[in-house]
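In the block that follows, a single chain appears as structure tokens, in the form predicted alone.
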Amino acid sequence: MSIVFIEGGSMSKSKKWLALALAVALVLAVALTGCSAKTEEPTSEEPTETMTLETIESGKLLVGSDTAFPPFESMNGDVAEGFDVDLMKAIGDKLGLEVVFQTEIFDTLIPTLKAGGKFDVIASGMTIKPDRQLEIDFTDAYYDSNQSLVMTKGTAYTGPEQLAGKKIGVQSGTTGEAWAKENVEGATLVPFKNATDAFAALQAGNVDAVVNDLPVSTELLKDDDRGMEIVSQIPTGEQYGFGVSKDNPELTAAINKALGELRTDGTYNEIYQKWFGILPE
């Protein structure tokens, strides 16, 4: 800032410097003023994601996963893949972060996100649950699931009074195990680790059904050999959402930021194809 002074031709010297002294002071308490009020005022531009992700250590975002949960989740070899992989890399990709996915059995991946350190974000073929949501965050919806009833092949069901009496296989902290507690009496029901081990169960006649997501029983009974086949699909409306801290909402909506612009770009429907064989509905 530039300051011009006329000088009055009738002004005494004294005066002069006088007027100046003071015109000085009052534009230097006027910019201090302004230094300290823009010092308190937030700003207006919104910060970067990478900014904002106060968990995302050395440009790494860690994925806490059942790895055993296949088309979404499962091991090959020591490499994680499925739809969720995919996807949580495209929104690693949108973040400016390498994704890494651990594995963690499933009904122990809330309590160990919600006690920090391990990993960042759930992405496990996970329900939205109201239950669930007073513990965690969720993202978005990102996919559309309902339960289904496998049995030996050729067994024919009429209906859930059926299994009064019988063992039943079900997945540890799912919402096919609460489906089966709340719509099957007189029933024994057998928790597993994960879905693949019901699944094992089922075929050594070890129990006599399972209750497991649709899209999962799908995949697993691709193989005709193994005996099984689904015998009920049962409508129950369920919505997979990736699980965040409650402590860290810029992480969640980081996500949902990313989620929309894969949605626009089509870049959620390649991935979903690739692994459904169809596009989304």
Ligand code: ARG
The other form holds:
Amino acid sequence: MSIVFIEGGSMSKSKKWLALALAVALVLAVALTGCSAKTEEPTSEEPTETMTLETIESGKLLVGSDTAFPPFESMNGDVAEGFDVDLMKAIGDKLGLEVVFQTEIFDTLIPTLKAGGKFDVIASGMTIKPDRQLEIDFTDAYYDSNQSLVMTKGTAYTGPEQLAGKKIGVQSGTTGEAWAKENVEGATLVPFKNATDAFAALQAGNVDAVVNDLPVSTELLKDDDRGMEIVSQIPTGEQYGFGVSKDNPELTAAINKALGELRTDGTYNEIYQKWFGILPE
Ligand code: ARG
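Based on the form predicted alone presented above, generate the structure block for the form predicted together with arginine (ARG).
Now the complete complex, all chains and molecules, led by this one.
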């Protein structure tokens, strides 16, 4: 490339400087355009976005989850199973990563993900909430949920005022706990490590009620007569999302892309039907 601005001595000194500056700017602009054109060149036919994931090195996508929350996640021997597990595995298939579930206490999931080094994703029936979004990123929503109030079978429940002076079991750090705090006056909240412990306490008569995500209460009280029933469905309009560190936006984007594909190719519906016995609305 040759740029000739200076012709003989016809230019004034200041004009020469201006011409020189313009020439330098032009050369820089051409060089920069050249660079960005180079990075945009596809290096192969395959999509490249998954290659930027930190986790690709190990080939494993590590997932933190409180695996006592059927039908989303529960342990069958030492194997995790459930809707979240199958969905995460299908996402892993799309990304070429092996999905490995690790059991964690629900309440510790966000701080542990934030701290880094232990797992890459939270898949734990976790509701997308503004206060949580200050700490971590969420993928697109993958399930619509509500709360439920569970009491001893036959209880005639009339409203939250009936819970004054009672003990309410909740899972620590959940939206069920938050609902009880906001909506029930004069009750004692009893926090449990997981939902199954809260139900065991209700069955044993150590608490009077449990507030918990509706689909999980439905599943836990499904076939065995445990002397408890859902006395009220609480329409909170929650949505579950997978949690990803704010330092890893490529992973969030890659999961969202995979999730979109699973919704269109029918895999999402298949997994939904497998765990809920119906198709999503
Ligand atoms: N959806 C509720 C929340 O986000 C409860 C989730 C509990 N999940 C679990 N795996 N124990 O707070």
